Structure formats: structure tokens, C-alpha cells
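Here you get one chain, nothing else, as C-alpha cells; it is the form predicted on its own.
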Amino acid sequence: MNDMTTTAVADFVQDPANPRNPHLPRFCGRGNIRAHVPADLVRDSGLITSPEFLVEPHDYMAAMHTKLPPIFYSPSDYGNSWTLIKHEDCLKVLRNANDFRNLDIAPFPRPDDDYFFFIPPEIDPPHHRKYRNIVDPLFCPAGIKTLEGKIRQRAIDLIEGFVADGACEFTTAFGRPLPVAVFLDIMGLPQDMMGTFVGWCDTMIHSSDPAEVGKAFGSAIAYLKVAIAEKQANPDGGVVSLIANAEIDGRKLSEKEVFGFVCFLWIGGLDTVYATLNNIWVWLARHPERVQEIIDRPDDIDDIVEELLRRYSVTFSGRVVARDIELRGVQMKQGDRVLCCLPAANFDPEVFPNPLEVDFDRPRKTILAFTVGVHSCMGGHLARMELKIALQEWLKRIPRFSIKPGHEIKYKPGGVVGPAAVPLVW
């Protein structure tokens, strides 16, 4: 693709009810680096797929602060982008929806004749808030609090099912079933589809084969369209039903709005908390003395959860530059892609001294596990509740555990960072 700028980014008008593809350019690979990018800022980030990254991804991202400029341009076969690793810079971008837009942020194929926006992340203010208002009563702290008893009982039931065995594959016995089962309950989707949903989502997020990703996404689209139609015909108390029958400004949501909203929540609810739990349990298994510290400090559980979320953030957040802008002396042009490396921002030593250390007494600062600003993650409160309950109920029953002898923890490439398997013994 020839180097060019685009006026579409700043001027593109979103009509979620009748969406159209913004057709923003993607510059891919070292042969398509835009002319304004200084050669000395072109660096291979190694994120997501490099062998070095996949050995210990979080250590790798922490080390970026000593090995790379605060802002650098990373070429990739999937799309070149400015990569931001400083906490301050990520905050500026994530809080500035006017200059850094959320258009075309998902890597999943959406053909022109069936295009839809992922709602609400691809919708900017002022319309963004209208969509969040539909589900906020369920995902706000008060709404999540009403689920605490049910989440706790589900965690207890899962643990009681394998505690006597003296061993489990954490990812399949607890790490995945707890958050996904809770999520399916909230969405009003069937529990017996968990395995199928997980398979589709895992392929979409972690496969490097575009054909496989497209096939899995197509299967998910077909299923969700049928599920939405069923909820419109037979409403219930789940989120899918709530969205399928919702109104904004006195009108019912269009078919494209409903689908884009449901599809986004479906993808977002299946992998992020799962990966977070897996990462944290690897750390717990390797640090029994810190497990005892958690047990000994029950009143500090909220601070403990926040620090573990900082240390083991699992996602990244992309934007598109809407108009020419300068950040930390770097000239960014409209149409440029920007990737906020959220885990690296949470390792910024200027904000979090000794960032690799897990310090439960660390002064509270804004962590970027769930981004910030208007596009902050709707599921952040739910994730915190799930992690808190998981720690409390697991450590009551299994206070001493370790990784199965001889097993090497390996990480999966993809946009959500987590280990492939975590076999535990106690």
C-alpha cells in the first residue's frame, strides 16, 4: 500500500443503526512504513508471538522500559503501529477519544455487506454512553454485588469437585469454568454451550491462521444471530435479552446495533478473566510464602486483588490517530495506528517502583488492566469480584499447592496473554 493520509478518521460519522466500513488503511510490514516515521524509532516489539515474549511475557514487557524508546513504531504483518509503554502516554491516549478514535479496532473479518460496529468500544461520545446505560445497571458495582453469593457458591462447588484429588489442571477445572459460567449466566446463554463457545473464542484470539479465525468467527455470528432472535421472541432477564429488546432515544435498536453489542460482550467475556486467573495462579504456586501473606491479611483483599491485576494485566488497547498530533516529541499522522501496551504501562518504574515486585502495600495508583476513560472495560467490577472470591474460596480449601513437577509453563500467542496449561498438585 502506498503511503498516504486519510481524512476519513476525523470526519467519519458513525451511524451504528446503519453501519458502514470506514475502510481505514492498514500499513503492514517493513516495506510499508509511512514516510513521516523516523528510522531510529522503527523497532520490532516482539509482542504476542516472538519466542522471547512467550517464555515469560510479563517479564518481557517490564523489560521494554530499559530496552526500547517510550514510543516506537513496530512493523508487523498484521498491521504497523506506534507502540506506547509509558503509563502517562497510555492515559493520554485512552482518555482522548477525539484525537485517538476507536474505529476498526478488532482483527476479526467484517465484510462490507454485513458490517457492524463492535458496541460500545467502536462508538465514540456522545452516543457511547447511551449504549453503556443499557447494561450499566448489571455491570456497575451495585449490580455486581447482587451476584456475589451466586459467584461464591459456584467457586465453592468447582473446588469441592476436585479438592480431594490432590491435583487438577487449573485452566480447565477452575480458571475457565468459573468466569465463563458466571458470564453465561449473566448473558442468559446456555451453560452446555461453554465448550463450543470457548473453542470458537480461543481460535479467534490465539490462532495465526486467518482462515481458521474467519471460520470460528462465522460460527459464532451464526449462533448469536439465532440466540438474539430467540431472546426477542421470548425475553428473559439476561443481558442478550436486555440488549435485543432495548431502546435508545425512543427507538428500538436496529439489528446491526443489537448484534454488534451482543457480539462484543460475547468475545470479551470468554477469555480475559480466564487468562488473568491462570497467570495469577502460576505466581501463587511459585510463591507459597506470598500465599500465606494473603491468607494472613483477609481485610486487605481488595488491595491484594488490585496489585495482582497490575502485575498480571493481559490485554492491549488500540486506537487510530484522528488528526495529526505530537506525543512526547513524536509526530503522529492521522491514519496511524496506536497500540497501548497496558501490561508495560503497569510496569512503568516512574509510577510503580520495583514494578515486577508484588507489593500489597503499594500506594494506590490508576492501573490499566481494564483501560481507562470512556472506553474503560464494562466488566472490570465483575472481574475484580471474581478474582476476590476465587482467592478467598480456593485458599480456604487449598492453601498449599505447586506446579506439577516437570511441567514447563508455556504461553499462547495472541492478544490476551496467558499460559496454555497450569497443572497443579497439593
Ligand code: HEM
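Bear in mind the structure is a predicted one, so any value in this text is a computation, not a measurement. So that the term is clear: the rigid core is the largest set of C-alpha atoms that superpose within 1.5 Å between two forms. Positions refer to the first chain, counted from 1. Compared with the form predicted in complex with protoporphyrin IX containing FE (HEM):
With the core held fixed, Arg323 shows a CA shift below 2 Å between these two forms. In the core-superposed comparison between these two forms, Phe72 has its Cα shifted by less than 2 Å.
Ile221: CA moves 2 Å or more between these two forms after rigid-core fitting.
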Contents of the next structure:
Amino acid sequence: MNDMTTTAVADFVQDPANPRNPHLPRFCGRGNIRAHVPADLVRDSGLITSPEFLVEPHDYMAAMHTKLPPIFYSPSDYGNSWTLIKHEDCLKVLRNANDFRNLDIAPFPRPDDDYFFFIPPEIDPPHHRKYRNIVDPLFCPAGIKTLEGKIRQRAIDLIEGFVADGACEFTTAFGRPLPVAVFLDIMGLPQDMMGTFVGWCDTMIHSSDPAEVGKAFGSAIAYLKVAIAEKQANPDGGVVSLIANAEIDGRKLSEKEVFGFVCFLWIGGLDTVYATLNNIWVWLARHPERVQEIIDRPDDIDDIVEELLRRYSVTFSGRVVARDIELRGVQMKQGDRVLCCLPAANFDPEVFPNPLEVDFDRPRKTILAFTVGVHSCMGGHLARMELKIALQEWLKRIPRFSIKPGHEIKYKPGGVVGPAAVPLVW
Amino acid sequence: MPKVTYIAHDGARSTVDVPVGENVMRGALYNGVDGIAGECGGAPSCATCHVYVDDAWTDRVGGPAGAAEAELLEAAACEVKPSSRLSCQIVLSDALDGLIVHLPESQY
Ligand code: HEM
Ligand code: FES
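Next up, the form predicted in complex with protoporphyrin IX containing FE (HEM), please; the one we just looked at was the form predicted on its own.
To see the whole picture, the full complex is given below, headed by that same chain.
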């Protein structure tokens, strides 16, 4: 039903300098399943909020391969979507940016008369690359390498602050502050904003009150807008300044472009690293023998990080079908939403045999932690560097640690998958 | 600055300057040369920067930089030949000034 309201997704012409709302069709809930969807493919994915998922989300996503069809249609009050779990299918969709567009990525209120795009995710090729080129020199492996010393010092300072205590709550003592400190450094924002940023992040993640979340996000936006204006007046080497003063196609970026770009970095670069660290530290705390293996193999740290990113991927890639298309025999129509369950793709036993096993000697394959295709994560090298340094500096100082006795790890529902609290003792 | 020539599958040639220390994948992306996706930015983790090093250059460029590149190459979309490399792992030096690489029909 409701096909009459479908706007032609393929016809939406994007003009990044004059952003407007694509007004995509929305199909929410079981009462709103489109006519072309076969009844036997309608399944509840259980992702993110179901009690079964929240027991141990990664085990749950690995088990999807035995319990659910490779492609199924999952109804949800937030929006129905085809859910993809096969590695091969995710690669196909994510590498086909023409037929699967990345629009309307967040249920974030953007008024029609003051619409902006999140940049770069909501920008299609060929414009997309122009934005990435602005900051790529900093986010490429060589650029990130120049930050290594600074990141390492941030990590060391944090750990030295609590190592003598013999205990910490990992998410607040390290998982949260490390990425925020690094983010502030890279963006060229002052470290004394640390406490304020941490507060905003915590409210946005942990508060279940939409008004509070909106308020925290609003404060962050107001702050970023002032920071952008300052960097335009006094440029420096930070990313905010780089973006605020950038040109593409011979023109300066508009205020909305600058804002949409800076704002997305803040959304994309903090919770993801936070959740990844938290997941990995739970695993480390439970596997002292594997911690020893990591300590004993210092030269293999890059492979170790890559495998941990595969095993503990934290997020998803949503796309909108722009043209009617068939995938694995399933007919999708334009306007349908597709959700690539990246962690499930990383557990595809056809590509990663014995997928839940952490094996640092797996042959290198394409992992989807950072998705694939033109919208592959821009911060992937930074994230890898943060994880590598965190492992090295932590294990140097705290080689043996475990979850505080009696504490049961609980997972928070949310688009970035990770535990709510990780109390550790050593 | 070293020059790199990219020869597309249809024979179209593009010659661009790529700074010493940069890699062949980024040389293409920054100069708008089509045919290299380079989607992971050189982790390496994607194998979408596959090129065939020109016969005249294979000795100087050498084989895969490590196990990760060799393993990933197996996932390249087009035929993998002895001259195949992931271009994000070929770093420019003055010795590679004039390098010629051939692009596969597709990276996916
Ligand atoms: C372990 C940490 C991280 C993970 C797991 C992660 C994951 C991802 C994923 C899955 C996407 C694609 C989303 C989609 O398909 O819609 C993405 C995109 C992106 N990420 Fe990350 N990310 C991480 C860290 C970072 C950091 C540290 C930054 C920057 C400071 C960052 C910046 C971005 C940007 C700008 C994009 C959009 C790229 C584009 O559309 O071209 N990410 N990330
Ligand atoms: S750019 Fe991804 S492997 Fe070379």
C-alpha cells in the first residue's frame, strides 16, 4: 500500500550547494508493508532493541546466518527495511551507489526551509570525492601517522591517571575520553572542552529522554557554529579550519556545507570508537590467554586490530533503492530501504570460517566494519591507529585485568552496538 | 615530481604528477583519473585499487609489499597476473619517475 506517495528516488537531483529535503517515502510497521514484498520474507530482524539481541549482540548477529533467510524484510516502527546479512550481497549493494543511494541518513529534524546535507555521507558521486579530497590528506594513513605521537601521549596520560587505583569503569575512564581528546586535537578545538563534550556525548547516548538528547545536540551544534566562525576568522591546521576555509569547483563551501561536514564528523567519529573499544575490552578481560598472545606478538599488531574490528563491528549501513532491482532473487522496488547488517556480514561463514573465533592469522579479506564503496569510513585509519595505541599502551601497563566480580555486562539498545558499562579490576 | 601514467582498460592514457611519498592509488584519486576506486584509503582492506604494473617497470616496483597485500589481491575483481599490485601499496620515489600502470576493466 501507499505506493502512490512514492517519490522517484532516482529522480532526486542533488545540488550540494542548495540542499533540499528529498522527501523520501516512509513505510513504517507491519501495517505498511509494500505490495511487492512476499509474505514469507517478512521477518523480525530483532536487531538493536530485542531482548534476545541485547543478551549478546554479536553472538546474535552471527546466529542470524542460521536462523534467517539471507535477505528478508523487517518491519519496524522507525522504518521497514530489507535486511542483508551476506558478505557478497552487502558488497554488491554498497558498491553500487547509483542504485542504492545514501540519503536521509538520520532521523534528525531538518526543517524544509533550512535543510542541510550530512557531508560526505549524503553526497553522491561525483560530488562526493571533492569533499573527501579536502580532508583526505589528514585522514589517509600517512596523515594519521603524523598524529601518532600525540594520540599515544593522550592514551598514556589517561591510563597513568587510574592505573594505581587497581580498578576503573572502562567506558568513562578510557573508552569515552580517548576518542574525544583525539577528536578535539584533530579538529583544532581546545582540550578544555573535554568535559563539556563528554557530557554531550553521554547525554546523547545514555539518555532515553528525547528532549534531553535534543538539548545536548543543540548545544553541540551551537558550539560548533561558533567554532566554525572563529576558524574562518583565524585559520589554523585543524580539520574545522580546513573545512571552514575550503573551496570546491572554484567556490568557497557554503555555511551549510561546512556545518553539515563538521557536524557529521562529530556524529561519526566518537561513538563508533567508543563502542569498539568497550566491546574489545570486554573480550580482553574475559580472555587473559589471548591478551598474552597479543603481548607476545607485537609485530602483528595491525593484523590483530583488523581481526578485532571484524569480530566487533559496531554499526550498520542503510541505503535507499533508487531503481527497481533484483538481488539474490528478491525483487526490490525504488523507495525501499535496505539495511546492511555489517557485523553479520563479517560473520558470514562462507568468507570467514568459524566466524566467532578471534583468529589473528586469518588471511586478509575485505571486512565491513567501516563499510565498503564510496562511502567507506573516512576515519578508518584514525580509528585503527587509536585502537592500536590503546592496546599497546594499556597492555604495557595493565597486562592482567578482569571484569569486576559480580558485574553482568549489559548492552544498550542503539545504532552503535556496545556494552553500557565495563567495570574492570586488576 | 615523479610522473605516473595510468592506462585505462580502453587504452586512454593519463599522465599526472604524484609527489614522492604518495602512493599510486591516491595519485589517481586526487587527479580525477578514473578506474581506481581505492575505497579503503590504503588500509589495505578492499582490493579496489588493483593495477597491472607495466612490463618495463615490474622489476623496479617489485611484488606485493606484504602478506596482507598478497592475500587481498586474491579478492580483486579482475584476473590477477604476476604484474598485479594494489596501487595503494606502491609508494612513489624518484626511482619510479615515469612509472606506467595499466588499469583493469573493473574494480568490483
Ligand atoms: C571504530 C571506529 C569507527 C567505525 C566502526 C566506523 C564506521 C563507519 C561506517 C560503517 C561508515 C559508513 C556508514 C554508512 O554506510 O552509512 C562510516 C562512515 C564515515 N565515518 Fe566512520 N567509523 C569509525 C570511526 C570514525 C572516525 C574516528 C571518524 C572521523 C573522525 C569517522 C568518520 C566517518 C565519516 C566522515 C564517514 C562518512 C564517509 C563518506 O560518506 O564518505 N569514522 N564509518
Ligand atoms: S585502497 Fe583499499 S586495498 Fe588499496
